[in-house]
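Take a look at this single chain, the form predicted on its own, given in structure tokens.
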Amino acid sequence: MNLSLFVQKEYGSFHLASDITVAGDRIGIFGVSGSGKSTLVGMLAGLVKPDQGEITLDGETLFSTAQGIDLPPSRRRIAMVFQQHELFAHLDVKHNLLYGYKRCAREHRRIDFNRLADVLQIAPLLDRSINNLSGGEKQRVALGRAILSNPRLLLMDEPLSALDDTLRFQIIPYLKSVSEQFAIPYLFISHSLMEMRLMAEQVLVVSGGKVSEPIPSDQLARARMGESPYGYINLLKLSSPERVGELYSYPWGQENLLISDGCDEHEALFELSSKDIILFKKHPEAISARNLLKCRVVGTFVSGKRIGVELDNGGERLIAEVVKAAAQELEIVAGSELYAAIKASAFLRLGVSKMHLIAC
């Protein structure tokens, strides 16, 4: 996907200006509530008319004040999935799914209904009423309805914010797998940095009515480490666990990680805050933490008043954080060796199913 958004829009005292071009299939739009994210994607979808500017998608002009072009939403072939599922209560699951498909021109119909139902694991739900679905099932049906309209671009506007954490991390694999298997690029809109990390390769940050140039999602997380109360969140995809007393042992790099919040499933995704990694210049004699990793420093970066330290252990990477004084006392430079201590309880498991579909 190649997208250019050169637009401006005013609502009273609020002014939104975008002057960006982005290419890729997994793009995030990140910003706090009220920053203009939904207005931006509304202009792209044709639901909001810019005051002036131009929008092009894969070489086609969707809107241009100079050329007098303003394609209606039906001709833009852009589908949207919202925070609320917006399903039709008077239709069952099957007919909700077919709603967009029937309104799609025949020459654009390339997605097989049954295959999509299998990918989303909603085939057993087709005869059900919408009122008899869980929150996660409703969101999967809403995603399926959007995909069956056979769009060339999918816009997802805060699709997970109404779900609890368990459902959120169960839905994410479906969002990604549908896009990958049916080759549909997407823009994922959210105020959650964690969702950006899991869903987007590049991110447009909307702040103060301005839209930034795209940056990698991991770079965004590093830049915000110093101002976040949670620090930088390391995402670790771990597999092949073994029980060790009350803990679970997972192979990682040249070590094994001992984790209290493990599970018997073959694979799971864990988060670990940079704040929960304690660094030592020499091997400590005795510590309570169950994990002590000998690491090589790959590099450092500054984020606010903190120093991020990128560590390598057998090809696996972690980011820890220290204050500047500690970085000087430990003589942290690229190539030096440090010991990283981590409590078994510091690892938090995200979701419990289908984590093999999430690239961390």
Second form
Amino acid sequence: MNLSLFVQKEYGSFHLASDITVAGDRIGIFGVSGSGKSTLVGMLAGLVKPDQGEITLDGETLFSTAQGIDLPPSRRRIAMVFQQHELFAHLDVKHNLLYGYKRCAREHRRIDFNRLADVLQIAPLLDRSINNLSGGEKQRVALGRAILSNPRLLLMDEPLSALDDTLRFQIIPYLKSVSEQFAIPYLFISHSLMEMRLMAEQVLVVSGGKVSEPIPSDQLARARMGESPYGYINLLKLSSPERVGELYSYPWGQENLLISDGCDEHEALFELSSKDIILFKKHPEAISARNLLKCRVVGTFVSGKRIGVELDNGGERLIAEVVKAAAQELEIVAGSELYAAIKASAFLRLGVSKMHLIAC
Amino acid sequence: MFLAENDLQAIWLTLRLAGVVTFILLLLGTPLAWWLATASSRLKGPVGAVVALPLVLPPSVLGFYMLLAMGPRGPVGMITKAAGIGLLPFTFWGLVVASVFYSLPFMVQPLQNAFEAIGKRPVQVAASLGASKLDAFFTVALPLARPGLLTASILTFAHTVGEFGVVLMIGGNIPGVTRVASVQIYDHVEALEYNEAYHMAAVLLIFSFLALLALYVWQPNIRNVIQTER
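So the form predicted on its own is up there; where is the form predicted together with its partner chain?
To see the whole picture, the full complex is given below, headed by that same chain.
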């Protein structure tokens, strides 16, 4: 997907200006509430009219003040998934799913209804009223309805915000697998850095009405480490656990990680804050932390008043953070060796199922 | 049967009038309510006020102006005469036109409330799924507003059945043509035929009660609608 957004829009004292071109199939739009990101995607979908500018998608002009073009939303082939499911209450699940499909020109219909129902695991729900669906099921049906309209671009505007944490991490794999399996590029809008990490390769940051040039989502996470109270969140997909007393042991790099919050499932996703990793220059004699990993420093980066330290252990990577004084004292430079101590309770497990679909 | 033939004739005429008016107002009031619910035009305020006028105007005032408008020198009268229809006052269709104006808020306001409650989002979703504006209106907005449509139709029908002042001004009192149930009761009282007046009044009372009962049982939210309109 190639998208150019050269647009401006004013709401009273708020001014939104975008002057970006982005290419890729998994694009994130990141920003706090009120930053203008929903207005930006509204303009792309044709729901909000820009004051001036031009929008082109894969070479086709969707909007242009100079050329007098303003394609209506129904002709842009850009489907949306919203924060709330927005299913039509007067239609059952099947007719909700088919709403966009029936209105799609035959030459654009390439997604098979039954295959989509299988991927989203909604086949048993087809005859139900939407009132008889759980929150997660409703969001899956809403996603299916958008995909079945055979769009050339899928806009997901905070689709996980209304869900609790467990549901959120259950839905993410569906969002990713559906767009991958049916080859539909997407724009994922969220104020959650974690969701950006999981969903987007390139991220546009919207702040105070300005849209940044695209940057990789991991680079964004590193840049924001210094100002975030949670630091940099390491995401670890671990598998093949073994019980060791009260803990779970997961193979990782050349070592095993001992984790309190493990589970018997074959695969699980964990988060680990860079703040929860303590670095030692030499092997400490005895510590309470259950994990002591010998790592090589790959590199360092500055984020605010903090130094991020990228560590390698058998090809696996972790980001730890230290203050500048500690970095000097430990003489941290690329290639040096350090010991990283991590408590078993510092690892937090995300979601509980379908983790095999997440490719971090 | 406890109702005389002329009473039955008046009731039949009333039901026919209410049915025709409700049908016409469904056709005219629905797009008007949609426009009032969704437009951002400056005309929205003045148009909304005109629609609500019959709620506060004495029926005789509305009837008087309509009589003038439909009369031989009025703009409507000149058009109907030029079109070969003749003059509308003291005809059934004159009653229909007057009742359409008089019952307009009873159709438009519940529908407007229903459309506003639905909001813009479902129509936007339909548009992003490939539906044109008209398609989205008929396949999403209108079905979602079904409870509002039912409420508006029942209120309009019942209100037209209960009209008196406007129909008397426009229609007069011609048996079988313009003498509706409420006018028939008035006639009975004038002629001191209290027994007949009792019967007719009881029919209207029971009808009105049943209509409102249907709304209250099926749609408890109607209380809010009625309170808003009063």
